[in-house]
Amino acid sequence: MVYDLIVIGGGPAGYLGAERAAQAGFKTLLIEKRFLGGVCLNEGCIPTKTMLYSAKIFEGAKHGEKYGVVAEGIKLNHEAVMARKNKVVKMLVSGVRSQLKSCDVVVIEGAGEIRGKAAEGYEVNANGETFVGKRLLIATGSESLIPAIPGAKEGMEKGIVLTNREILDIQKVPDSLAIIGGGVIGLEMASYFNSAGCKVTVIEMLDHVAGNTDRELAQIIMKNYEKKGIVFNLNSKVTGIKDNTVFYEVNGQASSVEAEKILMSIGRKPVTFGLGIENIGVEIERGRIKTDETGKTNIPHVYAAGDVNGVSMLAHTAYREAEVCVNNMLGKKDIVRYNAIPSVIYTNPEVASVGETEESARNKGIDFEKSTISMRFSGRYMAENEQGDGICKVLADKKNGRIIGVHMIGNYSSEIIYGAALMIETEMRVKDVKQLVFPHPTVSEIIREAIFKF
């Protein structure tokens, strides 16, 4: 069977790319070896946000007296949280399947392997059957990175060491949890399990948490969670795991922490093994499929989108990359502009960022100015966040006044940041934003307040 497009991988990049291609008239085949929706829908974005929302409701109820709401006997029912999480995931996966069906995308459950070049395109094998695609979109995503830490493999075999996959299906809240890695996933899991009553320790190799997040915001979120009882060990290199103990070094000094469960959360790596990409010569660079700004690989009519290209491992980036790939397949010139992709940490409070940080701007030699303002300048924020310590930071290029970065910590930030992304995407200047009307009272007004401090 010959298809206009064969998509390998059914995560955000894969299913949306298949949908867009089919809507444009392509005869499309999608091959997914595990679950439609990929990691994001089944083992990442959606499950974690469902759990974190339950934790947020619980925290609100527990501290309701600040807002004149008094309740007794409040508890977080983890079993019920997990049941609801599973229900939400099932509904959304069903929705993806229905959407693909409505677009006449053929879906095969199984591992897809590229066998080589054929007269009419590329041969792909799945479940013992061979299909030919005039074009290929590789969207196989990423998987948890498991470093060569002595004892890690044995810990996983015993069920003590977990990845994001296992932790999202855990049926009982452990008494204690050691998290190796203080990035986005580590912080979000620390947030939920701390709310659930678990003693949480985060072990991070760097001198800060939250990865590439603005350092000032990272410091605030860490202080917030230290107040809630989470212990952070920074500048800490893990040297081994034995049973329930994590061994690490801080400035050459040996230390350790014991926990009922250990979460391995140091990052993710692209899934490129077993796809047969070497059979057609697709170029791999540092473990990822190398693509240009249009999603093309070095092989004609072969594209890659999502985590597998290793550029920006975010679901919304994958969506956009898939659309760019399909547009170029259709002869419509399109590119991904990575400078305007927002990122969010769904802790409580939320952290949201887009564009350059102070650190990245300095590294690029950009002469910038900044405006930093407390979220308390927003009436809505003050009404809903007793003793909140959130901030909003806006960076602008001194040369032309363009907005180049916006960073926020405080609830609703995740829903506001797209507006800042639009400002950067459209190259708005400080003076342009001053002319915008923000609804009042909303937390979004904080951006306007920051802008008027330039």
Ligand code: NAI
The other form holds:
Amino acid sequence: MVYDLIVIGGGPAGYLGAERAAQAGFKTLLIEKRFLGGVCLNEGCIPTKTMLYSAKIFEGAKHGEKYGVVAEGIKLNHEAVMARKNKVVKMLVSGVRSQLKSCDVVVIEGAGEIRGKAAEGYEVNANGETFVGKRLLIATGSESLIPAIPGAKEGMEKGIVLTNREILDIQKVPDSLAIIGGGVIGLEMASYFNSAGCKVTVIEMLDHVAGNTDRELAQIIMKNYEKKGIVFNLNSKVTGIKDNTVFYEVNGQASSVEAEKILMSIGRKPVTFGLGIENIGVEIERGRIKTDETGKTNIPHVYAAGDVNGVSMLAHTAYREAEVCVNNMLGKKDIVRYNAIPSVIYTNPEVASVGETEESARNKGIDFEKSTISMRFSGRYMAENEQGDGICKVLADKKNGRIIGVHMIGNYSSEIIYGAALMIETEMRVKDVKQLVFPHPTVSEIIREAIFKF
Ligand code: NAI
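Now the other one: the form predicted together with the named molecule, given that the block above is the form predicted on its own.
Time for the whole complex; same chain goes first.
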């Protein structure tokens, strides 16, 4: 049978793309080599959020006296946390499976390899069978970057060096954990394992954690975690790993840290290997599949969405990219706008951002003004956060008053940030937001407070 569309990869980009295409009437085949739901559902977003929620409840109970709640003998049962995490993952994966089934997407479990182009379409091999698709959507995602640090590979073989995959399945909380890379994964895992009673040390090459996050927010989150006992070694370049020891250099000085386990979280790279894209000549640029704003590659009817294009590497971006690809396949012109994609770090407190940071705005030569306000101006924040040090920062373009960036640290930020994304996406100005009514008392009101400080 000739399919209208063959999707390779069943993560957020793949399963949503397949669903949308099938709903629009395409005969669709999806090929997944590992687990439906991809990294996000199985070894990324969902497992971490499940674990972090348990840690949050635990922390809340442990420090309950501040709120008049006294409890004794509280402990975090890691085994039970993992069992619940597995249950949540299983439920969501089976949800994806039944959704695909209800849309009549044919799902094949196996590795897909593009073999070439025949008269009727592209030939893709999986489990020894050849399938033909008039169109292809490549959604093979990304994998952990393992640097060429001496000893890293050996450490992985010994089960001492872990990636997000292994650590999210760890059965026992290690006594100590050294985390290489203080980015999103590093901070979220530092957060859980610190709550779980593990001695955590973060080794970060740059002079700040949290990557491109607003620097002030990055500083606050680091301070919060230092207070909880996490050790941060900044400006520290890892030079080698030997058994349980990570060797690094700080300003030319050699140093080391010993830990029961070592987490490698220095970034991810697109999965383009073993896919057979070279058989049809799909262009790769710096390790990623090159696409235009509609998701098209250089080859007709071949699209790519999600981490494999290396643009934004977030599950929610992948959803939108997949939709855009399918819309264009259907002849409906659509593009992804990347200027209002929110990002969240699910630490406790949460960090959420959208749009330009001060740094990126300056680099683009945008003349902006900013309003920064303490979260303590929010009644609900005060009610729920003793000694909270959250802030909200809004950036506006001086030329036209448009909101260009919103950055928040404090709980519920993850649930509020889409409202700020909407402001940026719809090009709202400071004076427009002033006319909006926010529910009271909520933490979201802090955006309104910040806006009125302009
Ligand atoms: P990342 O890019 O966020 O952070 C990697 C960090 O490692 C950077 O701060 C970098 O300076 C540092 N680093 C690089 N080489 C190093 C070295 N040799 N020694 C010490 N430090 C070094 O990457 P991460 O945390 O691995 O996350 C990967 C991807 O997963 C990201 O693209 C992120 O978008 C996604 N993700 C998103 C989450 C969310 O949205 N909440 C949660 C977890 C992951």
